[in-house]
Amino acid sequence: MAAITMRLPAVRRAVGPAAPRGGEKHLVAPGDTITTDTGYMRGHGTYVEEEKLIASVAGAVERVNKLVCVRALKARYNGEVGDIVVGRITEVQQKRWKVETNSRLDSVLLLSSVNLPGGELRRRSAEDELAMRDYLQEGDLISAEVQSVFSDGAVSLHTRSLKYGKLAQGVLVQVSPSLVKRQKTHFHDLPCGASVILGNNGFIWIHPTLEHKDEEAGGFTTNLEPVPLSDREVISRLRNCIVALVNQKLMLFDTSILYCYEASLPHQIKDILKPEVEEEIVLETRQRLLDLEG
């Protein structure tokens, strides 16, 4: 029989919060009064009662001129144009795919918004429509960019760039979208030998770094060659490091993930998620980030 590790319950030591970036945020709970000034307009996450603007969700208060809204700390993904997302195909429909992107409604990927094999820029024919399942079928994972947002909040995606497309041979980690830091790029080739796609929707894809990309395939090829054990170990370690950062509520971006990976190297992969080890490596990561800012 395989050995089983058992641990007694223990009081966990709280890790101090990271230094705020860009000043302190005004956090509110449902029912808190934001302002009694009647000159402000009510935005998302607020309501008016007895001439008071009151929060309806827990989150950070944001002001744009006279508009006040509350951005929820934990919520479904709300798409914005230009966001990078990782999603899963849920349905193949006429001239479109439905994609699960961690939002309230399924996102839409139109046949006209994908880069077909060969990279031809042409009108989509009936033959292309019949071959849709050859490109993407139910259960496939893709990376894409938000092209537009509909009035009901649903998102329209596109994969016209060759850096987007079908994903294969990797690990998917689902986190809260609020923990993914917005950056100029969300595709990162880490020096440890693996790459990550930090989806703004909270879906993170970890995969071996590709030496060369097949541009003739239009982003629809799947490499089914065996992944070496060393690469699988790096991916597993990165996955556990990301989970540790999420458990300690630290923002996810390329530098924080790399620092956490380096801090975890003295430990076995399976030990990273033990509470005492998790606190140690995240505390070291947090300190290095503060030193970097200083």
Contents of the next structure:
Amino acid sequence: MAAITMRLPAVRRAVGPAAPRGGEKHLVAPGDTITTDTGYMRGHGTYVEEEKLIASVAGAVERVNKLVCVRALKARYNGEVGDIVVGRITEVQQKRWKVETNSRLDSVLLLSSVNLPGGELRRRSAEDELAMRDYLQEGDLISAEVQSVFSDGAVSLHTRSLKYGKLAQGVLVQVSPSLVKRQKTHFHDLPCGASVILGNNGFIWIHPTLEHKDEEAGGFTTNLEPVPLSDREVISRLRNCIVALVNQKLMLFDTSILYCYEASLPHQIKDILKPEVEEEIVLETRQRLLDLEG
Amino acid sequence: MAGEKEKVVAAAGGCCLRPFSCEQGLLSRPDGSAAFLQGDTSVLAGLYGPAEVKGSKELPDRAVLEVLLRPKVGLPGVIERSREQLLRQTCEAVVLGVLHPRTAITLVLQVLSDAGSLLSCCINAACMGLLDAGLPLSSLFCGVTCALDPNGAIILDPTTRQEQEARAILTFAIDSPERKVLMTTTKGSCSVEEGPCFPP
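Next, report the structure of the form predicted together with its partner chain; the form predicted alone has already been given.
So here's everything in the complex, that chain up top.
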């Protein structure tokens, strides 16, 4: 018989003021005055009334030179050109696939925006339309880049590079899009032995590092070889670390995930999800990140 | 137990609210969701929007706000329709609909339990839901119910029993920056002098 741990619900403790923070943020709620200085341009999340700049959403104030905007704390993913997203195919339509990316409307992946196997460049024919289901079916996970945004906010994706395409074996973690830090690259090969794709839409894909890159495949063949136990353990530990970082509301980027992984090594993988171990690990991560900055 | 609590509340002058709590982001499908509890009254709110709207209903310069209130048992009736109108007018005064023309914002409220002060609980749940969805608002707002008992004393946040014994029940929606009244509704009769001494 396996041992079971049970806990009763308890009042959550707020992160104490003594915990190291990197810079105070100016938090506002709708109706709060941000500033009475008229020299600022107003951005998203603000409106002007009687020469005062007032917030219209709840979030943190961001100021870039003369532009003031308020970024909402929790929002659906709003696509921007150039973002990397991880999504799941929900529908196969006539010349496109509908992809779920945690946004208000489903994203669109046009048939003309994918690479054909073999890297051919030709017009898509009727046979290609009929064979769409051979490439991507409902339920498949893909990584793609945002090509453009429609006027109603829906996002058009493309996989026109060998690094994008269907995702094979790994673990998906769904977090809020505001917790993923915007960086130059979102594909990271971590030194601990696994790779991670940090989608801007909040979908994070952890997979074993590929030994060799398949040049001819064009991203549609899936690698279904059995994954060794050591790789699986690294992936599970990474997944639990990411969940711990999300619970403590820390931004996710390759350095923070790596530091959290290293801080969690003394504990067993399943213990990372316990609240007290989670706090300890994330506190250590936060400390190391602050030491790194200054 | 309930009787004792009411006696304590009456002794304190009736000017204290029942313990209230709120939880946001508990539903995964809607853009925003919130559950608001006032004592034993609880309401769940789900918000969808701004989303596409069918041709006839769309407004060219602002967003259309639709409110659906579902009672705990039975089908929505006339009372739910009138409460939906009150909620819609309150929310339209606060939501900056001009930023999202030709879209629809849908607010769905489900009554989980009703132990008095239902309308103010719905107003509070709607506000928390709008906040959770990240929709642009000009201010936050809250709802409060007052009951006037036959002696003329004011009881805030009445229970079902207090509402039945009261001579008049007034519900107010108040906005956050300057505490101005957004909406009032009265059930029963009270004189005009007693009116202005409400929300201090």
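Numbering follows the first chain given and starts at 1. Rigid core (definition): largest C-alpha set, two forms, superposition within 1.5 Å. Treat the numbers as computed from the prediction; the structure is a model and nothing was measured.
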Core-aligned C-alpha movement of R232 between these two forms, 2 Å or more: no
Once the two forms are fitted on their core, CA shift of V61 between these two forms in Å: 3.2
Per-residue CA shift, E51 (Å; core superposed between these two forms): 6.8
